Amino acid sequence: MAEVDSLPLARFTTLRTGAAPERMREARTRAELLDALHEIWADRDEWFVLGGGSNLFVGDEPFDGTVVRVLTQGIERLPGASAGTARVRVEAGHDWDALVAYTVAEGLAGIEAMSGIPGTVGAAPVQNVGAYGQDIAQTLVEVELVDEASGEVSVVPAADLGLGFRTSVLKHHYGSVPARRAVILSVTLDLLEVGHGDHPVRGEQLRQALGLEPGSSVSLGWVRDHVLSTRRRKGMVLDEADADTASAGSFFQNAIVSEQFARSLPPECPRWPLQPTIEPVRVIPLDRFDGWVPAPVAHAVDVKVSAAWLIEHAGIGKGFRLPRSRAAVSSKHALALTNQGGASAAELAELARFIQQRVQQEFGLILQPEPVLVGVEL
């Protein structure tokens, strides 16, 4: 694959930041992504691949080193799946929602409350992207990756992908590395068929985000459609015209605490509690039972608080911004950090500090940032 010419990378990058790297390739099979990523490992260069650049803040001086573009395209329904459900693989550079807009049409239930989310399905995993409840975690079979250290690609299942809250054994999180340096090539997902009629909405925190009452039937098409009407409403779908929707959507993540930390915070901030340890069933014979049974053993479950409501209670409210920056919190929804316009990557890092600064110090937590920092220092 040659070398194209090097562009700015705030083109590719929804907050629009980012010089032009030293080198830039473009691959758009997967012959031509391995090839490229072979290359760039025998010679020891620094690399990144760039998917929709939706989870991405990239620094203002160049990346010295080759970004590879990934613009592999398709889906194939695949034998294999279970009665009910359907089985499909999905390049990496195939864009996600065009994928959850072909599963609605399909009638393929599992991913449609993830509508709107900007970006490949490649990068899907690597964050365990999610929204209203769903997450890729919940459907997601399996992956194809090319390691680094090997250069060999394999076939890897979700459970050993690590995957936690926004978070993989792939994610190169703030200040650290990842525990696993590959290159996602596809991934396979499980969908439910349930066709274009009604069905009931599973999650709690789906059918609030919707207005829907336990036990309400609705179709896919119908959640598509709402789910993209909310995250309109939040800024966060991409519009040219709309400066607020430049951006990488939550800039925080939302914190995950002990249930001790969590009672120290104001009452009313919004948490959920994280899946709880279950205890296996003890199985006590009759002709050894005593009367006595032990006690269980209690287990301290993390919550997930709110960021935007700690972010809007520290004092930084919507549409809030630092005197003369052309960076700004989205008037539309606290978590969002956009570029109204020029603003550089440093401006955009001055914001997101202070914003951590102001909530360690109302709340004694410090929010980590969600995207993938390039260049750029907290």
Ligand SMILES: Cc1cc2nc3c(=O)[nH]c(=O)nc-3n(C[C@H](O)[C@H](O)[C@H](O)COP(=O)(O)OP(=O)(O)OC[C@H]3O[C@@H](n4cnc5c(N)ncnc54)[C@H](O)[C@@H]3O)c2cc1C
Contents of the next structure:
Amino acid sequence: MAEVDSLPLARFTTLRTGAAPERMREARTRAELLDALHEIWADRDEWFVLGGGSNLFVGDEPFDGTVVRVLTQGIERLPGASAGTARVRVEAGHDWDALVAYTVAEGLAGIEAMSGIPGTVGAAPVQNVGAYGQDIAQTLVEVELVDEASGEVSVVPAADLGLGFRTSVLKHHYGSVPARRAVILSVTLDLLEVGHGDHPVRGEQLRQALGLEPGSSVSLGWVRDHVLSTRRRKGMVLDEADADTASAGSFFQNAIVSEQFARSLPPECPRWPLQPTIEPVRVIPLDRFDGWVPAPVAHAVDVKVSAAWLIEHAGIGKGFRLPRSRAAVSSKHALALTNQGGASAAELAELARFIQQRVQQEFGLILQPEPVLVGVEL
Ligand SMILES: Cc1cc2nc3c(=O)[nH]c(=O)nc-3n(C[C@H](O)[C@H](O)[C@H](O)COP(=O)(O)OP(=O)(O)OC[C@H]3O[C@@H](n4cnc5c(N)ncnc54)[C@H](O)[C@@H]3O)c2cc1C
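What I would like now is the form predicted together with the ligand, since the data block earlier showed the form predicted on its own; can you produce it?
Expanding to the full complex; the earlier chain stays at the top.
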């Protein structure tokens, strides 16, 4: 397992920030990755793994520990779990969009709407990546991972990963620690064999994004091409020549608030009620049943509200930047903070805090960052 010269993380992160860490390693095989992690954990060193650096906001001070670049590669096609399905197991360091391109070329449906998302396959379950109504939770069967607590490798079913909206038990949310500190080694997906012809597009959100009528049929290749061009228009496909893509995608998460709080927001603010938790069937043991069945408890409904709308209506338009700052809101997408060339993490953090304050003053809620923050305070 190679310890390599430590280089500025700005070279590996799409926000283009981050000093060189104390130590850096590269793992091209699974054995190298496991060796590196076991050594680091035995030494009780600080650490994190780096995939494509597209969901990381790294600070200007050197990280005092080891950064492990995950560069493992490979797609293995396995027999499907049932007729008409196919299973793929993919190594963690494999490029996500290369996997999507492979599945489309093979006529396998399930992740085509997530074309163009940067980063690695191993990082995809960490925040349950998604776009246009598809997320990895819909096709993920299991992951192989290694836990820091035990050093053991195990196969963990998707149901045990706590996958939710841009979250899982593995994600390092700002201000908290992950529920499970572990590194994903491989990801297994179940996909549908639909071939290269037209088939009905599933999902209202995807149909709307692609401008299709209900009941429309198109090929996987058509979906991929159209998703890529829609994303390019929003600066959501990496492009060296376009500074609006030097971002971490959406910098702020759509806010999840109570229904009561949502009513205090202007009615034009886009919102999507989340499914209420359905109360499980109540079983009353016979020896405690006194003939009275309690009324079901009413669960409050949470509502997801558009962070982009809140930002723009707090007076921060696309392209906004603070005086003399090299950090700016993307000129194509209000949720993306971008590095317009040479911006420090401090400049980007200043812009992020300014946006949070404006939204808080205007609407009374604090937007939370979506990327993982390392050595940066908001
Ligand atoms: C232009 C742009 C558009 C984007 N669009 C979307 C989008 O549409 N939808 C969406 O969901 N996201 C989007 N993102 C965010 C990002 O691409 C995804 O979150 C992606 O999955 C991150 O992968 P990565 O390999 O770059 O992770 P990194 O940024 O390298 O790491 C992110 C986190 O995951 C951890 N991690 C990385 N690999 C592993 C592993 N093998 N095991 C355990 N932990 C690991 C890291 O330690 C870190 O905490 C976008 C980003 C950009 C820059």
